[in-house]
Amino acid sequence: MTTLGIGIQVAAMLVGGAYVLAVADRLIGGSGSNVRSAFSYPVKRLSFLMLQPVTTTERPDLAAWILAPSLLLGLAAVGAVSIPIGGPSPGGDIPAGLVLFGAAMLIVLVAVFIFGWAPNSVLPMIGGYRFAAMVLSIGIPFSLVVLTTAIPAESLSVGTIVESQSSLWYLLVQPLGLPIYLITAAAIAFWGPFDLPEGTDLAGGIVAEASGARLAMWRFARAALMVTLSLMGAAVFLGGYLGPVLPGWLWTVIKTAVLLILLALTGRTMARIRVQRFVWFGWVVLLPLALVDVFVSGWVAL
């Protein structure tokens, strides 16, 4: 597959997935909206933000403030590039794609911290520091459960990992993997109960001073990040494009949409937790469970 073809695939998945996430979040959240208004909500919201004036603060770092949403969106795109969407593709499969994805997701910390630091305001900066504490707490469990899928496949290529699930999904071989992955993925995307950098106790945290096109870009970039995380979860735990009757790309879309809707559901049904409790949960609960997942995967492989 050509570079242009890969770029079109990734762009279509990110934009389409972000739209599905926004619609699902609106429908699950209710707010008196019907199906028609839920499907039009993403377009109306985006239009409203784009027409809203962009506010600023005293002596901000404007270059960093503009760069951060672009960096977040770029990291989402880089992570998605390593994931084959429609089937085996020698031109679109990266030999160490799993490593590229993991590195891109952990660098999200940089984009979020810059977005909180750039306004030169107290509450956004505190939100940035909160996210740093979160990522340091769940970065190891997140990396472990992702890399554990490479053990039975004996490869860091996402395409090879998908093909190795032709007889059995890794969701069944590694039952701890997907739940831990979804929890840590939601935290990396600071979504739902883990939306601590944008906490209401900080008056919005990292987005407290953001508005207009800058806020619209940031919201879209976070939604694109959620799509990339769901896309990888579908690939390494649910067999990606593998499935009967339907074309491969459609199976990828269906599985990714299921994970997106599941994440949207948790975001609307679970209360936000305190950052201290989250840090404890990451080190004391998620890390030991991720190590158990590694041992189980190694035992199965042997």
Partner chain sequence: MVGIGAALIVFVALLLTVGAAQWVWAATGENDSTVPERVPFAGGAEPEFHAWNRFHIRYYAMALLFLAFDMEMVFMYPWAVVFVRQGLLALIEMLMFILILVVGMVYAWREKSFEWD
Given for the second form:
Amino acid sequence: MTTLGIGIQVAAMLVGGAYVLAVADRLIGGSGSNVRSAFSYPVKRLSFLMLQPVTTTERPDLAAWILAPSLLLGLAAVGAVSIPIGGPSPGGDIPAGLVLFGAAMLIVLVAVFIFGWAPNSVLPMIGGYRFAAMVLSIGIPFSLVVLTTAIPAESLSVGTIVESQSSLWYLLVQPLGLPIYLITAAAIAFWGPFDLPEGTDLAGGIVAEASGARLAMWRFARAALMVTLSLMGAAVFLGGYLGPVLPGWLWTVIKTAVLLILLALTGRTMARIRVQRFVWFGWVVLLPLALVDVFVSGWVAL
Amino acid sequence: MVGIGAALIVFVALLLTVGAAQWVWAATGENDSTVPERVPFAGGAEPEFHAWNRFHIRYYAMALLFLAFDMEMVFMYPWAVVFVRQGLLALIEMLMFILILVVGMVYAWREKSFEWD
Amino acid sequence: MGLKARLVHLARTGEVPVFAVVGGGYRSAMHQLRHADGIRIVTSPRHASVLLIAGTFTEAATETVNRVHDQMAGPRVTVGWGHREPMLAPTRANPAGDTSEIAAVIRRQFHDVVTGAIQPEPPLLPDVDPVEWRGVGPYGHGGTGMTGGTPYGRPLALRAPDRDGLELDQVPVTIGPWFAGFPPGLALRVSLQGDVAQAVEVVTTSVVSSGPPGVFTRALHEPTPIRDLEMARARHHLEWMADTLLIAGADRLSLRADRLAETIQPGDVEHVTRLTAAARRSLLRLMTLRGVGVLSADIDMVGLGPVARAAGFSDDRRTPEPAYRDIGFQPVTHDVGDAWARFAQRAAEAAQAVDLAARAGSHRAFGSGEVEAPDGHHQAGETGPADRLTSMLDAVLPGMEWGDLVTTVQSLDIDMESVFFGRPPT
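Could you output the structure for the form predicted together with its partner chain, given that the previous block was the form predicted alone?
Up next: the whole complex, starting with the chain shown before.
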């Protein structure tokens, strides 16, 4: 497949997934609970934001403010490129896709941090710093549970990991994997209940000074990040494109949508965690559990 | 064969186009905002100082711990691939390595490095 | 149709982002507006198109409201809701009706300003630099010393010792009075070192004016049916729980608490206990409130109502009241005295209140110039608990991480309407 083809495929997944996420979030969190209006909600919201002027602050770091949404979207796209969507590509996929994905997801920290730093305003800045504490706490368990799926597959290529699940999904072989993955993925995408950098206690935090097209761009990039994380979750734990009857790409879409809806559900129903409690949770609870996951799965794979 | 090049091209292309679009948007938009419109939001009050400062990162000990574990992650990527071929030996070796790091984590926990108020 | 016309066509019927400035008498009404169709209350004016000024204020609020007005991204419209003299900003409409009426007015104004039927409002404050430019170089950094110069008239952070004795940057910031994490009207000047508050000072300017007198004010002067008092108490506590859940990001539960506050009837104990159980399941206790904002035992908490009772003091003005004794009233208490204890305390008191209301019959209570309001003990002609709670903040809050600070302030239920007037909440 050509680079252009991959680009179109990834763009379709990210835009479609972002729409699914926005509608699901609206249906769960919105108070109107009008199902029909939920489907038009993302389009209307986007239209308004495109009309709204982009405000600025007194002395912002404008370059960083422009770079941050682009970087976040770029990272989401890079992560998505490493995942086969429709089926095994003829020549195999990116040789160490898992490494590429892991690296891209941790650099999200930089995008969020500079987005909070750029407006030169106190509340967004605290949001950015909070996110640093969060990612440093769950970066290791996040990488570990993804890496654990590479052990039985004996490869860092996501395509090979998907293929190795033809008899049994890793959801069942490594039962600790998906729960830890979803918790840490929600934190990396600063999605509720881990939306600390955007919390109400910071009046919106990193987005408190963003308006109009800038806010729209940032919201879309974040939704794209959620889609990429769900795509990877579907690929390494739910067998990706493998499945009977339906074409492979449809299985990927269904599994990704299921994970997205699951994340949307927890996002609006759980109470936001304190940042210090989260740091403790990442190191003292998630890290040991992820290590148990690695060694038990390794023992089983032998 | 999809190389890492495809990822790089997608990344750079997105960075440039989205960045340029935002820059054009900002440049062609209404740039006539007044001073009060640019005041950073603080619930209605006016800021006395610039927000940028040498931020006191009270979780620095935890950040160092992250560095130690992140180095370990670097070793684990190749380890995971050869694990099944190497067998029990690889498992025990990595277990020993990790246990040493976990001692560090427990020490940091005991020293209250995961809380800062 | 051009691109812009198409966007306008789609946006005009969309959800309206509203930034609300809430004054006296409209706290409860805001809870209903939050869930009105087509309205979204946002936390930052940068996301808003409509500024809603609800209720009554003092002159002192004008400057802060104007600043928030100018910070709105626009296209700007200002709408009042029962907004009375002194008027803080020119408003396009100012109905005094119920939630559905104001929601319709807001949607109409938004529609008109997006389609261009009415002109968006220009900024209100004069376009002048706050302080003249000082310093040399593009960022004013070429002044004297390493961080000299004051670009945009604002200096860089001060240096001050932290609690470990290190000299570190410290930024004093005033947050409020229209900050979503604090009760409307409260402004705090916090000296931040990183995300930790080193010192806190309450900015005591009265901006929220007292709303129309409510049932607890009436009970100061004349015996009032216990049924009315206890239902008002239950509603107050449920609305407070909705606020806490909203700040904690549990939107669905917050909505449920608000709906319950609207519809609750005497005897609905089960509804309240189920809500509390759901809050516990959302990990509100475990992950957010437990261990935060513990009030030390040396603070004089007598008369602080649920705050005192959550810390184990069995102090309640209802206890000696004969009518309450007749229906078997016993104060509930919790220990620990942290933010979760205060949540559980108010939840338990709300449940107890609906139970008492069901059993009250025609009993009347108070009228002796003293009353136990939802936020504590009020006496005719005296400042209420809110005044004492605010003066406590500078001792309680320093050393807290910002999120914990907001949680603690919220957990104290400070009612700015009653701080400066010595009146119980309405």
